[in-house]
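Here you get one chain, nothing else, as structure tokens; it is the form predicted alone.
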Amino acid sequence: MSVSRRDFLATSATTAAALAVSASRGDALPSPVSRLAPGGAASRPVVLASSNGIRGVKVAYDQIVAGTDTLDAIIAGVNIQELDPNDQSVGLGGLPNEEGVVQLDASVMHGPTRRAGAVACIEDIATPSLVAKAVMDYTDHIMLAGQDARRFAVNMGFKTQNLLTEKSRQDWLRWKSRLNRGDAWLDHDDDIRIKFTTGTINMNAVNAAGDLSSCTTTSGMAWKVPGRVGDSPIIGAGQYCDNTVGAAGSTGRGEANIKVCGAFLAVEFMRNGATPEQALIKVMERVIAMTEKRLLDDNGRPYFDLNFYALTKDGRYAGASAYEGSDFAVCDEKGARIEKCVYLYKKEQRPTASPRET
């Protein structure tokens, strides 16, 4: 993990450029496969991610098998989504805040060295995961935020760019046109669906030696109040890694996860003997117990969903959600595939209306 600043910048630029070319030309990727039994065990190495990481888990797995450090490998995996303008919840093309500005969050944690780094509310840098790693590698700090995080990235050699794609700008205009029927914004057709994303990519890995790393990166909640920071850059919430136990992370409503430090809590449950599935269900129950009434229906079920992912040092893994139907991505010696999350409630139990879907 010890590299010079010059080597770091050269490697980062080369990796990001290669990933951008691969994504743009649509390289062949493994077809997702489902299996009925959720969660599972595998021989190491294992790479686990949210379902949008199906391409990234294969990239990360291949790099780990070739000898790459687990953190470098999963950052290469999440860079695919960060640089993909069609993923509107991460990096380039992410849905903006209420003022039309894309603000990104990310954090990383490296098991063997027990180090971590994060950036919050950073603008104009498409790969905040790499900036988070730079914070970890080159400072005595854990998190940098806002314009100072951007300044740090620029000083480290990261290139700035406009992250708001035309596709995301149009979605922002559609949302803005619905704010007030008496304002000066022209309404779009009534049948246009307004997007509300809380999507993210979380990725965790363990290599053959049992060394772990975790990473989470996001553009956060669509149309958020400027300056809003979710769980993704918060060590112990959006992701957490303990090299003696395992790693965990989340995607979804960050406000719900922050209050229970969900990733840390999942690792602690596993430390005390819970399987990944058991640990994540316990975390989900804790989330709901800590949720305010306005976000629960009359039966105490949440209007929102939240996904968690957990991986143990010996290679067991699972994904979990509040409601049936969510998936996660995993790659091991059997290849990259999509598997089903364990869940608390059947999909037909999910409330059909809410004050606001978040």
Contents of the next structure:
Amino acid sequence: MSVSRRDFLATSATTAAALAVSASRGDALPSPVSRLAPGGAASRPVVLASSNGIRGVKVAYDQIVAGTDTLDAIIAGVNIQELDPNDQSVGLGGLPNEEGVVQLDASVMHGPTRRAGAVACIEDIATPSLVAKAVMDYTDHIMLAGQDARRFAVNMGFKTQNLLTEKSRQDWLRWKSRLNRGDAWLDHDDDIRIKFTTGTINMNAVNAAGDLSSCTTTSGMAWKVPGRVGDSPIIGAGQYCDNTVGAAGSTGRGEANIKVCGAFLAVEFMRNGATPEQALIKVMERVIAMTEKRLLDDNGRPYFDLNFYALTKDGRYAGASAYEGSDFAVCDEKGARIEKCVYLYKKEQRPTASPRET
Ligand code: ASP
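Please give the corresponding structure for the form predicted together with aspartic acid (ASP), as opposed to the form predicted alone shown earlier.
Complete assembly follows, chain above in first position.
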């Protein structure tokens, strides 16, 4: 059987390294055709998440090992954070928009069936990840938004509830009272500083058969303009999964991620031979290259936080952030644990203040 030069190159480790170098130089990406034979990669179950998923990765892993579908398992994992009133980055207790209303985004992708679902700016439903899956399971569409997403959820049997907890309402009031010295809201005399905040949970999984899924769910940026939709519900930005290659997702400043379709880009880099670490570092470099000046310091380093997570079909994984010090959660046969993200800049290189901080 003859082997074409392209096929030969595609399987060579040297080429993988060369691709990594060429991509980091900004050369055109190689052909987008998958280089991994479907079903060809031996796998091991692995669940990967942002660090707030440390409880969820264990739940999802145990379910996957017991035979549960990877998407159902990771949704069970993220539900823990969505329903936890103390996680102010997602679901119940999420920090609200500038008018004090909690608006949630979520998306899911199921590798084996190549399906996806999402909801954007949905109110009053604590588990938008499950609504995103219902969009995938019961409609011919991929994303529903706003009041119509809420109505869809209610029709599907989801319960509505007030998602604004007392703690999040107090934080919002403090933020609001300090917004503008000249307005009619008096500043509190306590010294609690309420910062501009972000937070989200992304979770990705692969099972022993090499089947993958991904999910991201969030209350988005705290104090956002009502109606703002972040990266989390955008397939290819907040999360992405291709059953022949791997899965990836993101947490942090969605506006920076949307412009590079970071989760999709990470999977494409891995398709073309990059390791998860290489892929995520290249995505981070692309983010910075696409960032407007007002969000970069004089050295061209970002003021914002953004993390990426990537998992291959054969169970390799990584997390990445711009600055040293971020973590991610992972669970495999060695159990659930927190590991360190790879990064571009040392802690000391981080600018001290962001223009958005109050
Ligand atoms: N990525 C989310 C968003 O921009 C927020 C976050 O992860 O902190 O909506």
